[in-house]
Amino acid sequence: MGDNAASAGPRGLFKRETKGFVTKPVRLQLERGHMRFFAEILGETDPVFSDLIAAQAQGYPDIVAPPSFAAVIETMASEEQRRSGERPLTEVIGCDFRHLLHGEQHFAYDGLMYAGDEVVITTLVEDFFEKRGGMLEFVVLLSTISHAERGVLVRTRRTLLHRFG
């Protein structure tokens, strides 16, 4: 048995050797439509997540995007990068969706986005462990969305795990 079956516990799927490898920059522009309809979904009533117009007359330049966006953002990514042909992180790492579950994710907030921002995410493959005897893998993801100009304005750290049996 070599040394990353080993590490992967008894039925370890994450390829563990992908640690520290970070994504290709994936340039996505915020559409106003998607962050409505986000903010719809949450249950946000506050309308500068929604209203240009109240948006504006609070002063921003456009809607802001609604808490937790940053999760749509990493989704947008993946598919950017399979329509340009590379494959997305979670391939990279070797999840498999039959037995995926989303741990946990946490939002650090630099700034904030608006529709119409070109923003730019990388992603880096922070750590994998597991708890359990092997039953429970888990994979740490570091994300950071950039604008050109404002620079860092989302920070996240997500966890996936591999649930078996």
Contents of the next structure:
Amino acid sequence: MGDNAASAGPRGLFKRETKGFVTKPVRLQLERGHMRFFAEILGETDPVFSDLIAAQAQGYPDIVAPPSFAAVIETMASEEQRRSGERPLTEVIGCDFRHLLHGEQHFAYDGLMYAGDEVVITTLVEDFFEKRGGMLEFVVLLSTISHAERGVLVRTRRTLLHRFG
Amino acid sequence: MEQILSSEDARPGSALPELSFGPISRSLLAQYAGASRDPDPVHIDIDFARAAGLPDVFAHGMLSFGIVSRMVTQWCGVEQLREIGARFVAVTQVHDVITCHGTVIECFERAGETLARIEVTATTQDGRNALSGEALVALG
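Having seen the form predicted on its own, could you give me the form predicted in complex with the partner chain?
To see the whole picture, the full complex is given below, headed by that same chain.
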């Protein structure tokens, strides 16, 4: 698709020079109450996501994080960066919430995450690309969530985009 | 979740029990924003949405993704889920009801496990496709 001459307005808001940037590892505690609330909002009925006794009865050390909680950890990492005086990744790559959409999300699981876990997340700014002659501008972020003893638990791929018009 | 699905339970073409969710209310979006720690005001602040040229706030893509994940793990158990991914095809609006579907596409071997590839979708009450993707689930 060629450039659309009629499309004025902001273009290319992502800071493409950040391609290859890797965040410093961010350490996060997974809180039982937070995980349970998240599971409840999604209407999770499997008690392993909300009931400590039921989770332990199935051999888990604590309640289990729902699969999409990995995305919450990605967001919490940005919060934590801000708290510790660093620029959050969304700011580093130049996200503009007025135009921002979530394009794709993928998770690969090597292990479960439990309440009480301390996990470490790092994120790589893998790529930027455009579609529709620059009317859509994409960034691909790859994150790894790991645990000191259990190793890598989740690998995520998040595609965000700016839509102009 | 004790019983692990076998290849008998996951033949190509078999459908997962479908799951409906909604209608999506503004208060649900506020709660999801808090629960997911999403800082994007476009989902909860109509003033922000209008200033950005949008008619209204709209739902988080990850909300539908979370419901689709719930459909899959209700079927197979969370421990059996190896991968799940989706593309957000269209925005989900306030008051939409989402229905999630899953269909087994194929079963194959990978790294000593039998995996089922599940095609997943979330559609709205008027047939708009909000999300489409796939999950890989380990069979017993």
